[in-house]
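Below you'll find only one chain, the form predicted alone, shown as C-alpha cells.
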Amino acid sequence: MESKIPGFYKLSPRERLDIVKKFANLTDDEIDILRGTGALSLSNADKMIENVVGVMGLPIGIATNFLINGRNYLIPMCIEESSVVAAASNAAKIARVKGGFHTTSTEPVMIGQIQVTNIKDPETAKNIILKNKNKIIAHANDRKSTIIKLGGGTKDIEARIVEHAGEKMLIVHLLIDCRNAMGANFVNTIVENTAPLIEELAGGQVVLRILSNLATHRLARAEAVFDKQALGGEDVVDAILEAYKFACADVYRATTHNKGIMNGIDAVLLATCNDTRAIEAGAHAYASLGGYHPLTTWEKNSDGDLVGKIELPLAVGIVGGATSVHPVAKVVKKILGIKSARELAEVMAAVGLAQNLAALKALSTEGIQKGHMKLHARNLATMAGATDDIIDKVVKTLIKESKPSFSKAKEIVEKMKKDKVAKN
C-alpha cells in the first residue's frame, strides 16, 4: 500500500485503524492495544517508573504521505498540539511529487565521557592515553555483551584537555557503536569499568563517567526537493527563503524555528517511548556548535523549486528500555516497520525537515494561526461541552467568529442544545 491516502483526515478513527491494520499487517489484538485509550496498564507502569499511581494519556495520529528512500511509511506521531500530524503529511505530500525524501545516517556510535583530574602534566597525559588506545579499546570491549556480540562496542578513543577557572582536566571520549540500541546504560557501564585503567595511565584522578547526549557521531540527514507549483508558486519559495533567511540571522527566530523542527521529531519520539529530553538536547547543543543556527538549510535550485536539508544528532533505538516494554511503542515500531535504529533516525529527520517546511510556508503565507484555527475551534466546543451530534456544526460557526473564544463556544452549545430540545 502507498502512504498516500486521499481522505485519510475524513475518515472515523475505525476507519483509519482499518486501513493501519492493513498497511502495517496489525493483528486484532494490536488493533485492540491502539484502541485502548488505557492501553499502558497501572502494573506495567509500575515497571517503568517509581512512585506510580496513574497514567498520562496523550492522542496518537497517523501522518501520511511520507516517501522515504522510495519507500512508503506511515508516520505515528504521539502529541498534544493541534495540527502538527496534518502539517507534516501535506509536507510529506509535496514532497513525493519530486521523489519524496533521501535520507542517511552514520554508524549509531555514542561517545562515552571520562574526566580526570589533578593531572601534573595533561598533555604528557593525554599523549599516553592516545597511545595506549588498542589496549584501553581491548580493555572495554572485554565483558560479555550481545551489542558487542551483534558488532558494537568501543571503535575509538578521543582526549581532550579543558579548563576551567584556571585548572585543566583530560577528558577521554570512548566512542561506542550502540547498534539498535539508545545505549546509555550500556555506554555508562563501559566507561565506569573503563575508568580504573584511565585512572591508572594519566596519573590523575577520574571523576565523572558518564555518556555525553551530544551525539556528534550518531548523526540522521534527510534531504527533499519541493516542487515550487505545489508549494503555491515562486513567490511562496521565495517567500519561505527569506523566512529562512530571518532564522540564519536572529537566535531569538532560529530558537522557535528549531522548536518546529522537534515538534515532528519529538512526536515519533514519544510514539516509540524514546528519550525525548535526550533528543532535545542534543539537537539544540548540536544547533549551538559555532553559534546557534537552524538545524535546516533552504535553497531554490536551478528550476525554482525548494530544496531542504537536515542534520542533527539522533541517538534512538529500537531495543531495550522503554522502548521494549510499552505495549503501544511495540505496535507503532510495527507500523513505522523499521529494521533498525539507524532507519527509525532516518524517518525523524524526514519527519523534521517536512515539519520545518510546513512551518515556513504558514508563517510565510497566511500565518501560523489559520492553520491551527479549525483544531483549536474543536477543542474549544469539546471544552464548552458539545456532544458528537452537534460539535461539527459548533466547529463552523465559531471559525466565523472574527476571535473564537470558550465563552462564545459556550454560548453556541448552549443555544445548539436549547433548539435540539425544541424541535423535540
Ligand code: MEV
The other form holds:
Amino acid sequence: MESKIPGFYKLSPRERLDIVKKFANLTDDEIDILRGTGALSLSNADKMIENVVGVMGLPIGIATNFLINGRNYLIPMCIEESSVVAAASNAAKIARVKGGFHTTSTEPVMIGQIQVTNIKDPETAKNIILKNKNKIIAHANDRKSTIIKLGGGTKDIEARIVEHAGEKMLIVHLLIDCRNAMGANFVNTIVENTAPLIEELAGGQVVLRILSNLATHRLARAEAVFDKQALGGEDVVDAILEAYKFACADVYRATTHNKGIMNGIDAVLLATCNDTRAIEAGAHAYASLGGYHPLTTWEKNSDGDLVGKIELPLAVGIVGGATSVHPVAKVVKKILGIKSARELAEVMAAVGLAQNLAALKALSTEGIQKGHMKLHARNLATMAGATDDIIDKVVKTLIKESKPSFSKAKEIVEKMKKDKVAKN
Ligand code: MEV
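The form predicted alone done, now the form predicted together with the named molecule:
First the chain shown before, then all remaining chains and molecules of the complex.
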C-alpha cells in the first residue's frame, strides 16, 4: 500500500485509523491502544520512573507520502506543535516526484569513555593502551549478553589525551556495537567492567566511565532531490538556497534551522519512546564540530532541482528500555514496519530533511504564519463542532478575523448550522 494518501488530513481520526490499520496490518487491540488516550496505565508508568503521580498525553499524527529507499512509510509523530506533521507530509510529497529519500547509515557503534587522571606520562600510557587493544577488547566482550551473541560488543578502541587547566588526562574510548538497542545500559556496564583493566595498564586513576552522546560512529544520512516545479519554480529553489546561506553564515540562524530539523526527529523519537535528550545533545554537538553549522546541505543540480542532504548521529533503539515496554511505542514501531535500529535512524534522518525543506520553503516564500493560522483555525473550528459539510467555510471565515478564537469559531459554527436548517 502506498503512503501517498490524498485528503488524509480531511478525515476523522477514526477514518485515519482505519487506513493505518490496513497499511500496517494492526489488530483491533492495537487500534484500541492508539485510540485509548490513557494507553499507559499508572502501574506501568510507575515501573518506568520514580515518584509517579500521573501520565501525560500528547497527540500522535501520521506523516504521509514518505518513500524511503523505494519503500512506503507512514510515520507516526508525537508532538505538541501544530504544522509539523503537515509540513513533513508536504515535503515528502514533493520528494516523491524524484524518487523519494535515499538513506544510509553506519554500524550502530557507540563510544564508551573511560577517564584516567593522575598519569605521570600520558603519551606512554596511551601507547600501552593501544598496544593492548586486543586484550582490552577480549576483556570487554567476556560477558553473557544477547547483544554480543547477535554480533555486537566492543569492536575497537581509541585513546586520546585531553587537557584542562594544564592537567593532562587520558581518555580511552571503547567502540561498542549495540545492534538494535540504543545501548546506554550496555555501554555503561562494559566501561564500568573494563575500567579496572584500563587503570592497571595505564597507571593513574580512573574517574568517569560513561557513554558519550556524541555518537560520531553511529551516523544516519538521507538525501533527496526536490523537483523545481513541485517546489513552485526555480525562484523558490533560489530563495531556499538564500535561506540556507543565511544558516551557513550565522550561528543564530543555524540554531533555528537545526531546531526545525529536530522538530521532525524529536517527534519520531517520542513516538517510539527513544531518548530525545540524548539525540538532541548529540545532534547539536555534531553540528558544532568545526564551528556550529546546519545539519543539512542544499544545492541546485544541473536540472535546476534542489538537492538536500542530512547527516547526524542517531543513536536509537528498537529493543530494550521504554521502546519495548510502552504499549503505544510498540504499535508505532509496527506502523513504521522497521526491522532494525539502523532503519529507524535512517527514517528519522529522512524526516529531519523533509522538515527542514518544508520550513525553508515556507520561510523563504509566504512565511510560516499563514499555514499556522490555517491549521489553528481548523483546530478551533473542529473544537467548536464544525461538521464536515461546513468546516472549510468556517475555516475561511475564521481566518478573516484578526484574532481567531474559540468563541468566535463557536459563533460562526452556530450561525452556519442555523442558516443551513433555515434553508432546508
Ligand atoms: C519552528 O518550530 C521551526 C522553524 O523555526 C524552523 C526554521 O526556522 O527553519 C520554522
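Predicted model only: the values in this text are computed from it and were never measured. Numbering follows the first chain given and starts at 1. Heads up, when I say rigid core I mean the largest set of C-alphas that superpose within 1.5 Å between the two forms.
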_If the two forms are fitted on the core, does residue 414 show a Cα displacement reaching 2 angstroms between the two forms?_
yes
_Threshold 2 Å Cα movement between the two forms at residue 47, rigid core reference_ = no
*Against the rigid core, is the Cα displacement of residue 33 between the two forms at least 2 Å?*
no
